[in-house]
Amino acid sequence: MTHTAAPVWKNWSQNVSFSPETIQRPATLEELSSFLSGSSGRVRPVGNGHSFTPLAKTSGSLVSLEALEGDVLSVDQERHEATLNAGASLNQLSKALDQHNLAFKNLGDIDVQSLAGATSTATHGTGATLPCLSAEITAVSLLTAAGELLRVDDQHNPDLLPAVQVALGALGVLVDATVRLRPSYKLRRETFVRPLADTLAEAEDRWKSHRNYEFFYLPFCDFAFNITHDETTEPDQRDGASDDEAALRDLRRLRTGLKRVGPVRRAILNQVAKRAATERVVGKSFALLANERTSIFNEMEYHLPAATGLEALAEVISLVESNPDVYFPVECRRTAGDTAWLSPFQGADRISVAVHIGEGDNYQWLFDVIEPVLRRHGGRPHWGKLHSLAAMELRELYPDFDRFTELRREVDPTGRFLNPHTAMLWEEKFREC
């Protein structure tokens, strides 16, 4: 096992940075088990650093699974399931699964996260009939704080499955997961512009009529970009494909140059939006569902009851219009409900509203202005994105919250996997070892 002493670790957006005592990169499960059983300090697992919350932050040891070999560990073609290396990225896994004629049922906006990081925080895509990735987990293997292997499947601890599907690294280091998949498939993606008022009025119908649907409201513009995905057997196609990163750079320049001249900014954006051509792309599912995002930002996303999600979004839009510094599009998606104890989608469908603040801009505004609206509408925060909630508020949102915290104490009685952030979430006292 390799380890680095006293490094500085930063997440993708660099809003979280810290110096752990060591970074452990086990090459085998035996190495990881030996480390856990032979040490006593704080430990936090880490994926690829795409959480904006300090879930990984620790003064103890950071454990990365990036050195574990293998992507697809086993395949059950009859059940359309595969056991996957939890340290591998979703992109790696999608390509490896394609060699077995299998694919994830859905993916989020990006696919560079590790499987462990994505599922532990209930990362999701969009689609009224499609749950988050965590809901597709049917079995896991994790190593506890004592270095013991805990297996959860239909033969071993089956009652713990809804606890381990979304666990924030609180129960142990997730080393593999068995996931429900489907045969490989192709999608046709269409991106088109509609007036914002029409987009809001038509959103429910589009969620019903398309496999995947989401839209992006452009701040200080009267239009929104709509994106649909539908299954197809058409030949690959790329018609009018746009450059999202170039568009973001243009939006930032326009914000910087015209934020004190609001009417001019709106007029220019409206003209650009009106001229935007419809984009049609056909290709493999994983190539179209996920995007490459290089522009750095920080993000707050809440998952709202389906009945009030669009109403909450309308309030968010009015608040965004009062802040001329905002230029990133506001994203709106929908996800089917599931049964995981800590899934934000537990119990029913949710509409997700995500507000982004560009690199270098102060995101305190999200906490001061946006979060109160999302909370008032019954929103549950994305575990990996900016929020201020602690145990008292979370207990009101999650029926099985106390059930999870009791299990956490049982499997990690000395609190090895705690850090200041998770201690706040679980209402635990925290003291550095």
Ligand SMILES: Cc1cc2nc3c(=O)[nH]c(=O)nc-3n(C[C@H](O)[C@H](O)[C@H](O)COP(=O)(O)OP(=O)(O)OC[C@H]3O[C@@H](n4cnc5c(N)ncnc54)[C@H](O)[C@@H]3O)c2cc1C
Second form
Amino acid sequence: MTHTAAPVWKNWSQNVSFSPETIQRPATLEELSSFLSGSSGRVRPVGNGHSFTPLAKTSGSLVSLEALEGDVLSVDQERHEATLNAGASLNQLSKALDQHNLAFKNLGDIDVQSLAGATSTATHGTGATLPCLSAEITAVSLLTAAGELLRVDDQHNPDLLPAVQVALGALGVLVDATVRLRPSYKLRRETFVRPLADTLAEAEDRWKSHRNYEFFYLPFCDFAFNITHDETTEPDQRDGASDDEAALRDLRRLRTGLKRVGPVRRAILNQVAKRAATERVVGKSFALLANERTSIFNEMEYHLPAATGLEALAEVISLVESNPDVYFPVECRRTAGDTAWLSPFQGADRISVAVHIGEGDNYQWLFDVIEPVLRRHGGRPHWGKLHSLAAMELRELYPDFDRFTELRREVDPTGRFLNPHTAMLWEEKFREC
Ligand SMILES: Cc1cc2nc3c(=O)[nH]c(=O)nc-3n(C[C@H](O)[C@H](O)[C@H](O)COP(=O)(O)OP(=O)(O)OC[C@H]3O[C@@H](n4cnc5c(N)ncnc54)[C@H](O)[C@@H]3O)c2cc1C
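Having seen the form predicted alone, I'd like the form predicted in complex with the ligand now, please.
Below: every chain and molecule of the assembly, starting with the one above.
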């Protein structure tokens, strides 16, 4: 096993940084198990560091599975399921699964997250009938704080499945997961501009009539970008594919140059939006659902009851328009309900509203102005994105919250997997050991 006395570790957006005592990179499960059984200090599992919350922060040992060999560990072609290395990235897994004519049913905006990291925070894409990735997990293997293997499947501890699907690294180190998949498929993506008011009015219909649908409200613009994905067998096509990163650079420049002259900024944005041509792209599902994101931002996303989600978004839009510094598009998606104890989608489908603040800009505004609105409308926060909730509020939002914390204490009685952030979530006292 390689383990290094670690330099400073930073997450993707660099809003979280810390110096763990060591970073453990086991090459085998035996190495990981003997590290856990032969030590007693604090441990936090980490994936690809794409969470904005300090979930991984520790002064003890950070455990990364990046050196574990393998991606697809076994395949069940009849059930369209595969057991996957939980440390592998969704991108690596998508390409490997395609070799077996299998694919994830859905993906989020990016696919560089590890499978373990993505399921642990209920990472989602969009689609009224498509649940988040965690809901497609049918079995897992975890190494507990004592280094013992905890198997959860339909033969072993089946009642724990809804607990381990979304567990924030609190129950142990997830080493493999069996995922419900489907045969490989192609999608047709269409990106088009519609007036904002029409977009809001038509959103429900679009969620009903498209496999995947999301839209982006452009701050200080009367138009929104709509994106649909539908299954197709058409030949590959790339017609007018846009460059999101170049567009973001332009939006930032416009914000900086024109933030004191709002009407001019709006007029320019409206002109540009009106002229944007419809983009039509056909290709493999995983190539079209996920994007590469290089412009750094910080983000808050809440998952709202379907009945109030668009109302909450309308309120968010009016608040965004009072902050001339904001230039990143606000994203609106929908995800089907599931049964995991800590899934924000537990119980029924939800509409997600995500507000982004560009690199270097102060994001305290998200907590002061945006979060109260999202909370008032019954939102549950994305575990990996900025939020200020602690046990008292979370217990109100999650019917199985206490069930999870009891299980957590049972599986990790000495609190090895705690850090200050998760201690706040689980209402535990935290002291360094
Ligand atoms: C640019 C960008 C785009 C994003 N787009 C989306 C999106 O479209 N949809 C969405 O829902 N989210 C999105 N996210 C958020 C992201 O998907 C989640 O924060 C996800 O958890 C990150 O995965 P990761 O592998 O980086 O995990 P990390 O951030 O490293 O860890 C996340 C959690 O998983 C736990 N964990 C990691 N590995 C293990 C393991 N082996 N065993 C047990 N626990 C483990 C950690 O302890 C931590 O609690 C985005 C984030 C960024 C930066």
